[in-house]
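Take a look at this single chain, the form predicted on its own, given in structure tokens.
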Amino acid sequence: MLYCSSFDCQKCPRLSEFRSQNKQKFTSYHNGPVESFGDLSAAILIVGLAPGLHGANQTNRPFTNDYAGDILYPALKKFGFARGNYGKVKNDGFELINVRVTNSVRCVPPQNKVTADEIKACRPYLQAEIAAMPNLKIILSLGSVSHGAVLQALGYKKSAFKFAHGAEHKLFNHNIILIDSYHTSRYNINTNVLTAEMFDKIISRLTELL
């Protein structure tokens, strides 16, 4: 199973309780585990942290209607990894090319913060997703949490692969290159931890590696 399809999943009590609260507050939202976006035949997998409350938790598509998606998706289109117009809704017709996007945790967490236990609970879905991508060559981790989640999902020690923006790690046992980027969050952009130009360089690098 590539993602948790149960809206009553109890693996993460804190997330389950938050999900129940959101069902009362935001009745039109998805309010459940969020599906991945893009084809399993893709050569690139982009892994984020978790769904945003008013983003993917609403739309059921990663980074969609979220500030982080406003940075991610135009950059992908700019370098030929997407087509169509990103309209911030699931049925906007926007399509990814040779890229798939997912999250290390599939349900929205309070205050956009996940716990180690929640990452562990969702790990089987990330493992299954990676295993189901026969052409996978590159994993782009957005943020240190995603970086750690990917390494643990593949059985590597985090201490052996230090997170750094622009760092490239060769995961020889899987013939995969793991690339790190700061997350495209509003906070990182507003504080200039990450700029659009910096992120463009990351996406441009993907084209070079392919």
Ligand code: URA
Second form
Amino acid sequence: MLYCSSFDCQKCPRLSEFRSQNKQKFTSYHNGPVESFGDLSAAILIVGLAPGLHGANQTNRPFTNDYAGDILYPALKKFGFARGNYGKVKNDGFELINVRVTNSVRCVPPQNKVTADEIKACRPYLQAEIAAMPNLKIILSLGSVSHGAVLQALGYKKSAFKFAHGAEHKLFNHNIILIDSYHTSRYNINTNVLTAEMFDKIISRLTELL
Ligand code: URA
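The form predicted in complex with this ligand, contrasted with the form predicted on its own above:
Starting with the chain above, the whole complex follows.
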């Protein structure tokens, strides 16, 4: 796990306590920091929030077996950024093309909510990940937490760029464009904050920017 925290990372007391509880309850689950998905040679990095309890925390692949992945992965495939069948398990043979997917925080948090301290503790892994992507041109942040985590990982103030769905930010100290989207969460989809059409537009825009 080159760019991920050690399997038994203890940096976040709340998250390691939750992990211990989950190890008892869900014995077949991964229950550890979740690895990123896709090649480091990709030009696009998609950054989510944190693993879902029965999603990435179970499968050890971001957004996999998670409602948010049911929106994300078919959209990537539709625009040529993935191939194969998304089968909701790590060994489904589904492959990303020129895209890598990671999370702002790599361990599952209680109630899907992360704290500022947890984002800070996990920051070195996001920084290492970004530094290890030589062809990186675009970061797509899913949700405002990811937007802030990415900016801080790259040394910007969160207030330097305002989060807005569809906003494109040229990061002046880097050769990177940060694009914002509402998160593909079940809540956002059910409340129509984000529709499949809105998300398709974001993914289609990636093809133009490459
Ligand atoms: N699953 C993830 O891996 N990340 C998210 O942000 C949501 C679900």
